[in-house]
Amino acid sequence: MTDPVFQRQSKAIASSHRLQILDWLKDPRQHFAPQIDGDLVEDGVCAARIEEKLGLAQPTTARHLSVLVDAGLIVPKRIKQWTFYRRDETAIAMFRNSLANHL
């Protein structure tokens, strides 16, 4: 049997949203101009910049980041009344191996 973690990851990743979020908070400093609370790569993207990028309404941006982290991909912190969001790099790695190991 799958692993549920292994499961929440996969269906994750089937969006293409979802991946071009990842592949932006790979290296946020080339994808995201500079903001006024939160280092980009220490505490992550403000979900207002990433709805921006998306060009997705903000209740759908919400939820493809919601789904990013219920599957363990990326991190929320919170500052101020913001929510930032960056990866979980051991996790993407664990996913990758385990990937692999399906495959």
Second form
There are 2 protein chains.
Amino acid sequence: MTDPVFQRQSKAIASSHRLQILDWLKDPRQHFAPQIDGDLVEDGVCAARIEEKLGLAQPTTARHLSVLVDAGLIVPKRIKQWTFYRRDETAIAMFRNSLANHL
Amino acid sequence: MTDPVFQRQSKAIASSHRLQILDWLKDPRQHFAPQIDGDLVEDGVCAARIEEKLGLAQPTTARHLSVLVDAGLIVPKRIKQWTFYRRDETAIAMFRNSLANHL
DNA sequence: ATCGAATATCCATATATTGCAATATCGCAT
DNA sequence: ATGCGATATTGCAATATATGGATATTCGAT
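Next block: the form predicted together with another copy of the chain, after the form predicted alone:
Let us now look at the entire complex, which starts with that chain.
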């Protein structure tokens, strides 16, 4: 009934900043310069790159990213001292289906 | 880019109570007893019926309903001293499409 | 005109979210 | 071990949202 996962996901997308992040991550190559230690598509985009593009402070950006991770919409990957984030397309597709049901 | 309508709609559904309301309104006859002054399907469901089913106070329920109205997801219809609410299926379908784009 | 029922609005409180500064942690290099 | 860059966490102020009591408004009935 009150699916907690769906709840977190719908709250996660109820923010323009987080929607912006999800949108950028659709096509990382189009929005971010190539990286050295992680492949933009395979591993995801470095948190620092997202931060500077967002224009918010580092802790704030980290919080937004963790909300998206907790909702299962993006996946973090730690490589050396960096964390890369990429979309979880499967989870997002399931969420879209859930929306079709709940709406 | 930051579509205000989409913003309000995604915030509107980021609430279990409001999702619950939207769900009940999918099939009013299944969830509510027949009404005298307004047809459950044609006109919508009386606010008082929604209120008692939700179990929240009258002002709180009214607020939730107005959030959904402001988002354009449901339509109010005033008949005599009652207000009936029904889903705006067209707007909801458009919202679902927007979600497909934004997600 | 007055009353009662239904709904909307106003106000105050409680909780949640957003934002940033400061700080802690992690991982690599020296 | 020390330092440095990147990320995570904490603490706090500002803002937003949720909730319900009190009140106003609306509308029909008397």
